[in-house]
Amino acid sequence: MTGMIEAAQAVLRANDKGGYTVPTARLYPFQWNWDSALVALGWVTFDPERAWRELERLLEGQWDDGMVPHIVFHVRSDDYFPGPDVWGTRHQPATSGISQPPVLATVLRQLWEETGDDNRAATLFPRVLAWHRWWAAARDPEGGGLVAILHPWESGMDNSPAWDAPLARVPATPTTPIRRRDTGHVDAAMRPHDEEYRRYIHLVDLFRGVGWQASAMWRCAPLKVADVAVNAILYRAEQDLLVLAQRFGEAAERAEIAERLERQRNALDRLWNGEAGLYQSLDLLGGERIPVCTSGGLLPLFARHPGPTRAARMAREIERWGQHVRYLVPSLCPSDPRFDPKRYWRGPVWAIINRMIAQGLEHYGEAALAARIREQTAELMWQSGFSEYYDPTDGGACGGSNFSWTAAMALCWAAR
């Protein structure tokens, strides 16, 4: 275990670019939102000051309306497309124009509890509160309790099969020329297809055309999905934000957060599919749940949303998946005909999702299954290094290597 800890720390140090951590060299040369927050959980195990700095650098990209963008371009690089010129957000520092799963409040609470740094936490609390308010205002303007993503990249699970049908409504006719860089760094068989990229960039062009104004984006968006993973992560983050508000907030702020939590709790029930044994995303334009079973549909366990009976059903579903693959938890149900064990979010195992699922299972008393996931993830790291993701059938390394958030998850588990 000592060797793994030292190797994981070395990955974070190598990817440190001066107060922020890139996910991996060349493939992702900037600061990504949920990557950065989760990587802070690794830093805090051996360098608490550096962990706090990670969050502070991320929030340098926060917009005046509260949004925390999914990319902060602290420096220029030709290794990634689309760069700041394509986004055209006119923000300083340069950023993308969309967001990512809001894990920040959960991470902030953990850093505060582990370091006892009231000053840092008190400074960051109102910034994170502003981001949660943005989610409510910009992505749930009717107040139904479920927030929407307007671009697959906002889910953090870019090419999930859950987006196939909603994304098909998006024209594959961008005005910006596609200059993919990712397939120059990673095998194309492990990345989204070109047609998906054309639709992704069409959305960027569309939203840039309305000046990245939240209300205008909501009106014109051809894709609106209440992503189960984003909503589960937000529900957990609101719980953690409420704990922070008890120490650093006003009474009115605590009441505001509690009111959002009640709406979210009730709304998440709309995503439950008892027959499938997990939660599924909702196509807000089509008005129906998306009948795809992904690892994101298990994250309400992390959010502590399901009751005991429902949680037990989810645990048995995970075990069923495990009968078809060597390593848990694949990002797509392995009996789905679209299952692809090497292509990004269409089958591979991701350490960050495994840790969230395992934490949820432990909360519900499913200790043996949580330990199985934890041990199998450690085995993947031992045999294939700190890869971006892994083939669940043979454990092979996929995506980028020396990946920061995978190394961070190793450090988190080692510190238990």
Given for the second form:
Amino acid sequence: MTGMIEAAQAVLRANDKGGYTVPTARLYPFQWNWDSALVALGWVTFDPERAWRELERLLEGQWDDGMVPHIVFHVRSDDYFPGPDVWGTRHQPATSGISQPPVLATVLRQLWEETGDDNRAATLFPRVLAWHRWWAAARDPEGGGLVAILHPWESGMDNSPAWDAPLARVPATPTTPIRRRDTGHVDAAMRPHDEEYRRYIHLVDLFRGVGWQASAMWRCAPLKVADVAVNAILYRAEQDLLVLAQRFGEAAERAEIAERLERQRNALDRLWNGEAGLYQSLDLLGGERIPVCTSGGLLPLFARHPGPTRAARMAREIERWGQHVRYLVPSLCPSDPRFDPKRYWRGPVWAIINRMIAQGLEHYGEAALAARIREQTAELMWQSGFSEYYDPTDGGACGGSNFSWTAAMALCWAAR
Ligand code: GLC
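The block above covers the form predicted on its own; next, return the form predicted in complex with ligand GLC.
Okay, now the whole complex, with that chain kicking things off.
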């Protein structure tokens, strides 16, 4: 175990660019939103000061309207496309124009509880509250209780098969020429297809055209999905924000958060699919639930949304997936014909998702299954290093290597 901890710490140190951690060298040379938040959970196990810096540097990218962007471009680099010129946002430091799964409040609470640093938590609390307000105002303007992603990258699960149908409505005709850099760094068979890339960049062109203004984006967006993972993570984050608000907030803020929680709890219910035994995203433009079973649909366990019967049903579903693959938890149900064990979010296993699911299972008393997921994740790391993700059939390394959030999960799992 000591060898693993030292190796994981070395990955974070090597990817440290001065207060922020890049996900991995070359492939992702900037600061990513949910990567950084989760990586802070690794830093806090051996360098609490550095963990706080990670969050502070991420929030240097926060917009006036509260949005915390999915990438902060602290430096220039030609290794990544689309870079700051393509996004064309006005913020300094340069950022992308979309967001990512809001794990930040949950991480902030954990850092505060572990370090007892009231000053820092008090400073960051209003910033995170502003971000949650942005989700509600910009991405749920009608107040139904589910927030929408307007770009697949906002889900953090970029090319999940759940986005295939909604993305097919997005024209594959960007004005910006595509200059993919990712396939120069890793095998193209592990990355999204060119066609998907054209649609991703079309969306960026479209939103840049309306100046990244939230209400204009909402009006023109050809893709609007209530992603189950983002909504579950947000629901969990609001619970953690409420705990922080009890210490650092005002009564009105607590009431506001509690009200959002109530709305979200009811709305998340609409995403439950009893037959499938998990939750699914909702296509807000098509008006239907997206009938794809992804690991994102298990994150309501982490959010503590399901009642005990539902949670048990979800646990049995995970076990059923486990009969088809050697390593849990694949990002897509392995009996789905689209299951592709090596391609980005269409089958592989991610350590960060495993940790959230395992935490959720523990909460519901599914200790044996949680332990199995945890042990299998450790085995993947021993066998294939701190890879970006892993093939669930043979445990092979996929994507980038020496990956920060994978190393961070090794550290926080070892620390408990
Ligand atoms: C990919 C992932 C996303 C992650 C980023 C950096 O785009 O899909 O979730 O944040 O890489 O690791």
